[in-house]
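Form predicted on its own, single chain, as structure tokens, below.
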Amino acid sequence: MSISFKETLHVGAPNIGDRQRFHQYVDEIFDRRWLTNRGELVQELEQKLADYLGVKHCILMCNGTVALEIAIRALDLAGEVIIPSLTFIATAHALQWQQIKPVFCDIDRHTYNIDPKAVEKLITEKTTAIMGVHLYSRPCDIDALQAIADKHGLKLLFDAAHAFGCSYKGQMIGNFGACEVFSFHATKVFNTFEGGAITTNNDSLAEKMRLMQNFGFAGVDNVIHVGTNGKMTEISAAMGLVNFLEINKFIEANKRNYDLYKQAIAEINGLKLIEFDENQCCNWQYIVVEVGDEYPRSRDALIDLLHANNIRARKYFWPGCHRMEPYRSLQPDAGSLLSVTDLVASRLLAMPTGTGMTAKSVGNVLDLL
């Protein structure tokens, strides 16, 4: 089959807010000649996001990966940290970069999130923390993970890169564990070009992370802690402020697209669309389809068909971190404990969505499916 759509549809095509307002912000930045180092726009965006999430502290960062690295170091993690393998590679790299071993845990077959029952079996005397990942906008079983962390005296933090604007039991993601880390990369529902943030309700931890993101400076010429450069620029904050004004519009577009996909995929034997708890806040960003044995094509054959027709679907997240370097060399036997991860990673397909999609373009994708 070949339909050859003229437009190319991408997973993660950026949402872009009011361009005129963005240009106004840029003029203000130039007039102030304050381009970085915690300028007015960064401070304004931090406060708006903290209020939106209902959290005490929001520390904006240059990107989500550096935010993860700073959170890990601020929590004094060492030894081994348990994470899922079905995640973006940055989750593992942020640990390995600091000579901490990521211990890969299997996932729950239905939620695709880290399986708390499997977590407990991986705890050793070297384990210092559990890092959950709220995958595809769906929160982890936070209560179960917190209970395990408390029982074993471990720290708990979350990679919340997929979960901005989502909630767990009525409370916004950003409030759980010792801290949570967001990505505001261009592909996310809320973006600042590149960017990220750490949120926490712990005052001392927030103070420590603020020092660490700015070389450890506490005032002029006064370095009191080891640190790095993790600051967000004013131009990124301007993009964030513009996009924050339209976050509800972005989410509504995702929900519209999701409903269109859901209605059609329900009629296709062998395809299963990810489901969300409609009683919770959700950003509806991830249109993730599991390709079953009943479907006439394999997942890989289906993605080849989509790509041939300018639909850039993605195999999120294949083949799993444990099958990428350096982990497949450092931990060659990790896959023996990750049977669900391996199965799911071979079947999942992420479809295009976002404000760049129209009902017609969604329909084109569904015609091919």
Ligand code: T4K
Second form
Amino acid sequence: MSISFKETLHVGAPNIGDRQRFHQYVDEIFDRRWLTNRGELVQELEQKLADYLGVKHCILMCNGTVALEIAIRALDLAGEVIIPSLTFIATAHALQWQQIKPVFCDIDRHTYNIDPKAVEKLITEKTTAIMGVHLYSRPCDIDALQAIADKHGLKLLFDAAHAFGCSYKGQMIGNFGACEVFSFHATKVFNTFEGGAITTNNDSLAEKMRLMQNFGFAGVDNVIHVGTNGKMTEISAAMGLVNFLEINKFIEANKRNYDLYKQAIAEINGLKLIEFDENQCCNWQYIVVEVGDEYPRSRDALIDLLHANNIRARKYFWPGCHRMEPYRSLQPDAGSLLSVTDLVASRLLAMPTGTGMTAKSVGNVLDLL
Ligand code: T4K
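Hand over the structure of the form predicted in complex with this ligand; the form predicted on its own is what we had up.
Everything in the complex follows now, all chains and molecules, and the chain you saw is the first one.
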């Protein structure tokens, strides 16, 4: 079967705000001749995002991965850190990069998030932290994870790359654990081309992370800490300011697309669309479909069909970090405790959404399904 749409529909196609305003910002940046190193626009965006999230500190970063690395280092993590395997590889790499072993934990069958019951069994003498991932915009079971962390004297932090604009029990993601890390990559609901942020309500941690992202400089010629270069540029901040003006529009477009998918997928035997808590804020940015046994095609056959018709659906996050290098070689037995992860990773499919999708293009995808 081939419907062959002319347009190619990508998962991750960026949301782009007012171009004219962006061009004006670029001119202003050039006029000021201040391109990076905590410029005016970075400071303005940090304040706006901190206000939006209701958090004390928002530290903008060059990308989400470096932000994770800095958070991990600032919290003095070492030894082993428990994370889910069903996540983007950056979650694991940010630890391994610093010689910390990511210990892969199974997920809850329904939420796809790290399973607190499985976490406790993985704690050893070497464990220093739990890093939850709010996968596909749905917050982890934060209360349960915090209780485990408190009981065992572990640090808790979150990879919140997917959860900008989402809330947990009425409070915005960004306020939980010791700190939370966002990605503002082009593919995210809110993007700064490349970019990210760490948010925290802890003053001394924030100060330490600010030092670490700028080589440890505490003023001109005065280095007081080891550090790296995690700074966001003014161009990225300009993109952020422009996109932030339209964040509600972006989220509304995602919600409209989600509702269209939901209505149609409810009628299709064997397909199950991800569900969200309508009482919480959500960015609706991941249209994740689980392909069950009752569907006439396997997940892989379905993705082939979609690709043949210019719909670039993705198998996020197949095959799970534990089945990719270096973890596959370093931890060959990890899969024995990850049966839910393996099952779910073989069934999920992410579908295109965002402001680039019209109701008609969603309809075209649904016709094919
Ligand atoms: N933690 C989690 C849970 C994450 O999901 C991520 C990033 C991170 C940490 C790390 O944050 P960053 O360091 O990236 O800030 C993409 C993104 O590059 C990555 O940011 C994102 N997660 C991940 C889920 O998706 P790939 O390897 O799938 O990228 P790629 O090049 O295949 O593009 C993805 C899709 O987006 C394609 O369908 C094409 C489309 N696209 C992409 C770009 C860049 C566009 O249409 N336009 C574009 O400009 O990782």
